[in-house]
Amino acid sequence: MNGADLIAILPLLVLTAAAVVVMVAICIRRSHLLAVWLTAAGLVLAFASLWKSASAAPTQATPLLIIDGYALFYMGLIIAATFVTVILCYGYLENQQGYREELYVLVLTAALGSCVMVASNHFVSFFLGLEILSVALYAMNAYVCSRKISLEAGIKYLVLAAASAAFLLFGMALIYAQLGTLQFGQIASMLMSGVAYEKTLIYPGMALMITGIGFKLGVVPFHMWTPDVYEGAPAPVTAFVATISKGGMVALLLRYFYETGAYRLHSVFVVFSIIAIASMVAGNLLALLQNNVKRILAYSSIAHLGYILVAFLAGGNRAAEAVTFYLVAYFVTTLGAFGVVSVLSNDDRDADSMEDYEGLFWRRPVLAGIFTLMLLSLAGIPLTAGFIGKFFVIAAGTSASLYGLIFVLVVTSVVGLFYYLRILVAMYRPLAETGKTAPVAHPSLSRSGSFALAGLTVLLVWIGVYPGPFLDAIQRAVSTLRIF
């Protein structure tokens, strides 16, 4: 590795010093307030070395790490994103009782394999990302340890990502064990020269691989996980679960699949149709059935990975675009719904009941506001960043030919637009409709959780209104994305 190398992996290197960092400080002083401020200022000098990374980009760092725009940009959300859950992390912890200060090392560690996954290349990367952010969040989902819900929901999510890991390093043994490479720039020319489709262990191989990746994303019929961790884990760590987590393996099913041209394969594109549409179809459905909050947003979040995988198997630039750009509304929008569920929780549990919303607008009007901008924004309301999202999945579809899909998205949305009413609903309801003596009381808003919250509503609105300047960004990095 020489000091290019180096400059290229910056963001990496970042992150990997602040969590050392934010450890030894807490070794030296325990104090909450400083490792919040240690841990913001390690993002905040990782998202700035971004742009001394992007010097030194396109080039290829190591065997396994490929740093281009996307990668970059990718890197640049999931940091962002990071900072965000941090901040909610703090006013959460405040409230809580035991130790606060190694979520922190955690929230960063599990950030830097998100980051190592988007800019893999190689079999190796990949897993040592994913391994990396797994072993993170097996601890954050478990980290209010004195809920049994909270532990349930680590041990839940240890069992079934251990098993998904399984599955995804017996899918990359049969393809290097027919290939000889576990590069995708090398099993990509095979591919492509059509002789790897006569090995017997090819098709295997991405089956299993597929089902890796499907229990990771938490998609039909692997979703099984995600409402009972959605549900255990603390607040801002659902958030973190929801959002970075599963995009950081979604730009790697970007990367993999079209730099390979894998997602050509007719048998690949069937049974990513049929994940779709299960996808869409269960996830909406099931959380019509729900009452609790934080399951109705995990049921929620199925589906909407069901749309993005219609744009991805649309193909091409323009697929590439539409995914992305989805997985930035997707990302705002997710982390304001889970940051009000934050902000009203208590130390005791959080505010996920169905009761811990009603006549919120008439105690907490602003929040109120944010909340319901966040659910029209997952509903794929015009004036948000959901529906301009949804619109470019929908062109993306269209531009394919790929109307069943579409016709299914568009039902399935519909659907959907009745749990979130749901909740709108309770929210405004007068107190005195709902039969309660007196509201359910939630602590005082944190100033880092309106600073948060503030924030992720501008965004919002901003991405909705006038989305030319993300969709910019967005075109210059998916066009160094090589797709076959």
Contents of the next structure:
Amino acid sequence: MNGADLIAILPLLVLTAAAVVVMVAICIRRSHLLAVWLTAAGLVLAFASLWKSASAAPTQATPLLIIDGYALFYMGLIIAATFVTVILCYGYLENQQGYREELYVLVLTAALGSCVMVASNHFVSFFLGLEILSVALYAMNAYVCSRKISLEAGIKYLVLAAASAAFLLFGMALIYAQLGTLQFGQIASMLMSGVAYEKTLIYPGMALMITGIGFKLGVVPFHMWTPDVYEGAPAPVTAFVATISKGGMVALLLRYFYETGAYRLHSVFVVFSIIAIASMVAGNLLALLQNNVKRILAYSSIAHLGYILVAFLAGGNRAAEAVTFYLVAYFVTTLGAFGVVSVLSNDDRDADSMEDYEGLFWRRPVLAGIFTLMLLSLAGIPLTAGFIGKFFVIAAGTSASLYGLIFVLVVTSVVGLFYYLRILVAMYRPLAETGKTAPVAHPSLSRSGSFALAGLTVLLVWIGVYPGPFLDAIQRAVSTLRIF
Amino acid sequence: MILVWLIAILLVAGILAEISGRISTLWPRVISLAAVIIDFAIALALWRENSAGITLATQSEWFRQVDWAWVPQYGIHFHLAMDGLSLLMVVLTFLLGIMSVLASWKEIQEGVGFFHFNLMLILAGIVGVFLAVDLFLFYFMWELMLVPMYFLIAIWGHERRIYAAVKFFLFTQISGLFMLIAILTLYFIHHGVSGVYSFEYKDLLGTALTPHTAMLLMLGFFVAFAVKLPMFPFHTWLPDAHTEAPTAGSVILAGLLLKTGAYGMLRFVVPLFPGAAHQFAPIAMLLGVIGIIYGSVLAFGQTDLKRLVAYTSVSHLGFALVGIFAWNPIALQGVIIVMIAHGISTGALFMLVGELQERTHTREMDRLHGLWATIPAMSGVFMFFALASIGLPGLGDFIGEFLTLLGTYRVSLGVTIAAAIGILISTLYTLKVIQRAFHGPNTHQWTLPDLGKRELVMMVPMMLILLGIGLYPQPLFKTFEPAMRKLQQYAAPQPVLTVVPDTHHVPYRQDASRDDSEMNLERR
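Now that the form predicted on its own has been shown, please provide the structure of the form predicted together with its partner chain.
Everything in the complex follows now, all chains and molecules, and the chain you saw is the first one.
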């Protein structure tokens, strides 16, 4: 490792340092505001350092990490999303009892783990990144430990994540045993030359890895944890799980399967098709049965990951673009939706029952308007980022003639409209009908929270109306991916 | 640039209405009305300019257009263009826009700002649909108008509004997504042939397709437009949506949203896939005829006035479908008149039913009786529009349906006869309404205020326009003709849809030309 490598991995170093600084600061002086400021400063610095490391890119910094346009783009996305989460956490935790500051150390660590994942082209960094992320998430999910449901979410996540990590590790070991390498590039050349296909343990290895990956993505049939964790975790943490944790894994999924060429294997294609279809169908249908807004969003995220897999299966540059674009849109939307949930929550419980949203439009028109936009974006309606994302996903699928998958996507996404509309219907129900004549006492919207939500809304509409610049950046980033 | 303004004015007005709605309930109405009137004036100015220069500029297809790169990576353009067909539709849009703002003046009292925001957004979406010639933009606008319409029904509708709104939304969404798949497939096939990524209407015209693919893609488009039109058996959302929507919603639904379906068939289905459309024409026409008869029969069975008017739309738009797939100049001229006249007459009927409901708090025919005694003017106006809608000669709808039948006759005698029977049934339900709701003794002792000033301002111009179209439809034909020629030219490769040998009709055509030279446009 030399100086150039250090510059290349500067964002990771800054994040690590920020986590340490916040930890030390807590030891010296316990102050919520100070912790938030330090965290935010660390994130801003890390974001700024992306440009510095871009000057060194593309480079293989140590055998473990590849710093290229693709990795930097995703790091930027993760850091920006973490920044939004931190702002939401601040407003949310202000209302809570107990220690607040440690959450930020965990958030920074988890973000670091996710950043490592997007820059990894080696099984070791893959696993390291995943574990850094997961361990931080165990604690984050259970952070509001006065609530039973939050503890339950934490334990559930712990058990299942640990088990899935074991699957993943076993899969990696099998592949290593057969091919003798942990490097994506070398695996690719062996797959290309056809040597690998004669080895019997490749397929079990792949299958076990897909299990581990599938768990992190929360796709059917590895989705069992999703609704419970979404419901139990504090709202900003749910936003984090839904976006950064899943997003990092999607980025890695693309890199792993595209750079090794494994996505061309017929069996991989079949497995992911089944997973995609099952996720779209189960996610959308089960969401219909829910009455809890956070659980609805959980099932909807299962379905959305299914859509992403459809684009992923199309294969090639255009598909990678579509996946990345969809993910950006999904990040903005999901952060916005959980942002609304978290600003409506109080110290007692999260605002996750339908009743909290009854007639919201007549009580808090701006907030309801923002939530409406977010839901419409999830449903893929024009003027929002979700529409363009869905369009690109369908375009990617069509270009690869995946008509079966596209058909399922279309039909299930219409089913999906149903439950988004349910929330909308509740929000726009006249106050007279809901029986709530006076505005329900909610903590007034914190300045930081409204700032974050306003920013997300602007971004949502901007991407939805003029996606050109974003697409440009994504195309440049994805072009550095070495797709076999 | 002026085309962008048409949309931008509406959007800005919508936002201003939403903001001003916080302060008062009057401002949103005034702002919206002003915006639509300005747009209407612009559209009329464009029309005048166009009709003056029509002889000079027959060669260029669009007389106004705006073309900006939007998402260049995918070859997506913000391309709006206007020809005679779009112009007529846009004028109708703004006319009914004015009416719907006026119609909600008293009806809507809650959430006034948000209501007008939605109203403006719908109109903007509809104008966008009529003007877009980039297929992505078209789909964007197509979807854009749905959400505000959903809100309009779901928030300000009547008793079963949620059910109706959700049904409307789901029907239109899923059919729209099939169209999206068809658009994208066409786009990639076009790229495969030419190496250019483009959603441009003109580029995609004449893309080489195998008959099988062409048929599938055509069906993808067809389904989206058939649901909107609405064609039997995809019409079931319509009675619910129309009945539950507030008056302005019904006016826009019947007057404009349904027309986007017919417009899409005219502009896209046949020109893009002439061969497939030709093959499919008998089925489409059959479904159209079923719609005509089925709609009338069901209308006859309704007791709810609004539902009755809603079912008549199914019937009348059946004529549009039949005419479009007959695809000859006479039928197409008929279709355009049907679209405009139906928009006005049915829009007016919905407004009158709305006014009646405001006064009597019911739409049930049995609870109304002998209204003529207490509100003679309103009853008279109602009868005027009801008769217009069944095609009383001298009024707009007559010209439309007559020409459509005339054009269809040259393609299929059976369809023409069946459609004519549909007209017969429509006279029955109209007479029933007039008799049961307005005539007879005033058993319920209604004493109601007659038409007010605002209502007269709405009704009189609409009556005059219908009368104008009925007596002198030439300006509409003239505006539409160049656009129609282009459409026919696009669909030309296979001489389209002449089922009966042409010689058979020669004497007939000559007869017709003697009677009315305007009707025989193809001779020129």
